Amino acid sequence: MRRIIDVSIITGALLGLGGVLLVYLGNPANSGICVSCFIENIAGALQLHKNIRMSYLRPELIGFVLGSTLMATKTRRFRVRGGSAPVIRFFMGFFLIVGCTVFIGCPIKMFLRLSAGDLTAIAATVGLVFGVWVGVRYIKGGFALPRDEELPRINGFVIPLFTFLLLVFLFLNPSFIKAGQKGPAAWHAPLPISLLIGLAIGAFAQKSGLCITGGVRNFLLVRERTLLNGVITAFLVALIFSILLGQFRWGMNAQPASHLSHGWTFLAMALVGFVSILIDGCPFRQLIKAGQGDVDAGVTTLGMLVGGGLVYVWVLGSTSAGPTFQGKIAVLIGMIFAAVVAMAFRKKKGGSQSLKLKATQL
């Protein structure tokens, strides 16, 4: 157990340091690492939306998946399983991106924004914890998606091979891959450094099982702190280096990529927390699991990628003025969808015990 705790802390330190360092080297302010933003960038690069300012093959996400694959293969933890409600998981991936884009950031960006002094992220943090709490209540009440099963090994390599293909595109720069020359797409750290940071974080995250919502879940359920220690470490390291590198700016007004609609921020991240518990992992964790052969996480990742395109096509994303009407409706639909799924798969017994076992096995 001590070794696992140490790996979680190392992973958290890499995540916090990497997020701040990538901003210092060129990534958007307060967005050194943001799974949802980077998925939207990749969706644009693949022409799933037409916002050229948000189109770039982010090497950090490529590194997360491939780093996870390399570590899982090296440690013989590459296990190919799937078949647990794939269509539901696809739409859950879509709604994860909806919630993130209304807040303007994933759970990782949430604590990076908070560590840089952005107080608008407080409502997001409270909302995420609330969503996790709601999800845990359903788990205790017996919620469980159908069991997955072992699948032919080739299934587990689909997402890693797709990700490797994106890496090839990143270096070859074919004409059908778009990259913006202005705006957030043009703000990026040097490619080799971004890729190496992504690989390191992906590898250690696979080994430790670090998950933002998973850390909160385990603590609320059985007071188990292994993953939460990693999350706290990530925040503290990011806070320290934000101050040292001059990126800390206290306040709410005029913060980068933020808005003051705190109620919708709360609801959007509550949706992210709730969905993450139902499918066993935040957006970051879904990428890591997809890299280690989890086919269900791969389906969720594809749902997130489609969501990364549709949030621009349907204008669901927030701006500094706040969320759009469409974005608000999408968040509410997502909450209804998640609640219906939670109730439909609720059993009378065994839910709490199964999650306790999962928490102690991390």
Second form
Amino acid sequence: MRRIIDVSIITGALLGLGGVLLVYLGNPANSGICVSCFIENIAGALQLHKNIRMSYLRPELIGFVLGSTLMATKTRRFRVRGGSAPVIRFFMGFFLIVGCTVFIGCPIKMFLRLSAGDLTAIAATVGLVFGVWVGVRYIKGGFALPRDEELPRINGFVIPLFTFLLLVFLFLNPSFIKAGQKGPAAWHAPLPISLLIGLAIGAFAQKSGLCITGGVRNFLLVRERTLLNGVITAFLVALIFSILLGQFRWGMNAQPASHLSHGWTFLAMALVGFVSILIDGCPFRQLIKAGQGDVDAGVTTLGMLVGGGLVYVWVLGSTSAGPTFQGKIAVLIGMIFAAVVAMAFRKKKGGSQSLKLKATQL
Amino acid sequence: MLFPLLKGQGYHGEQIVDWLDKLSIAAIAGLTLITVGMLANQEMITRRHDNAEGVAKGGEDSYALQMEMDKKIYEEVVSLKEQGHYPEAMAKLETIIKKYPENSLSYVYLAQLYLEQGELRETIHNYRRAVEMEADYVDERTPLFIGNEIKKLVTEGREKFSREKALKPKDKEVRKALKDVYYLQSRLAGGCE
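The form predicted alone done, now the form predicted together with its partner chain:
Whole complex next, starting from this chain.
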């Protein structure tokens, strides 16, 4: 037990330190690590959208997946399982990115923004915790997606191999892969450092099972603090290094890549929290699970990638001016979709009996 | 690590390597080599000779072309501005905005004209419209960058409008002006957007 706690805290520390260090070395402000922003970058690099300012194959995400694969293979925890509501998981992945893009950041970036003094992330934190709490209520109320099952091993290698292909593209730089020379895409830490940090975080996250929403969920559900300690460590380490490296700017206004529509920030991150509980993991955790052979998480990752493209094509993402109308509508649709799924997969006590009764009445 | 996947390992874990497996492995290896070779040949050579220079030069060329076109469009506005005929310059700009609604430079000139007339609120508002349309104005890696000029103004604007807000907390115009200031400051701060 003690060892698991240590790994979780080490992962948290790596996440916090990596997030701040990558900004210091060239990543966009407050975006040292952001799964949703980086997924959008990768979608742009693959030409799933045409915003060249957001097109770059981020090595950090490649590192997360491959680090997880290497660690899982080494520790014999590469287990190929899947087949649990794949289409639903795909759309959940899409809505995860919608929620993140309306807030402008994933749960990791949320605490990185908070640790850099961005007070607009408070509404996001409250929203995320609220979303997790709603998800936990559904779990307590009998929600569970169908059980996954063991699949032939080749299934588990598809996402890691696809990620490895992206790594090859990153080094070969073929012309069909776009890399923006301006905007956030042009802001990046040196490739080897980004990749190494990604690999290290991916490997430790696989070992510890660290998940931002998972930490909150475990605490709310059974008062278990292992993962939450990792999350808190990540925040504290990021806070300390933000101050030390001069990245700390306290305030609500004029923060990089942020807006003042707190209500929509709350709702967007509530959507992320809720969806993350339903599919068992935040966007970061989905990548790590996809790397360790979880085919369902791989499907979610593909949903996130498509989402990363469509949020630009459909102009769902927020700017400093606030969320767009389309973005607000997409968050609401996401909430409806998640609630319908949560209700549809509830196994209520006596449910089968009452259904039988209704059937005989018909 | 991957080899067991190619050896016909079925659901029950039996290791069967028959002639079809051997043929498949040979074909996969051959196809992989051909693909990698073709990619390397096409991409490495093309990139070295055309792309690497082309992308960078292409970017600069498009900026130069746009600037040349803009010079012609705004020639009269610049001339009127230099002579101090601000109302005439603004009238000309209104015509240009109707004709070229997507050209963000109109709002930069509009902002500069308002600044010449001491209208800080309108200056900042028009810079905001320009930045909303063209993010390169606050991107120091592009030739369009005017971030330092905007930064100076928003710093001045923040102090001025914060004071005004303290005096008139319910004034909608002051709050709108402060929102413009915060927007521009957020864009100047960078981040993933």
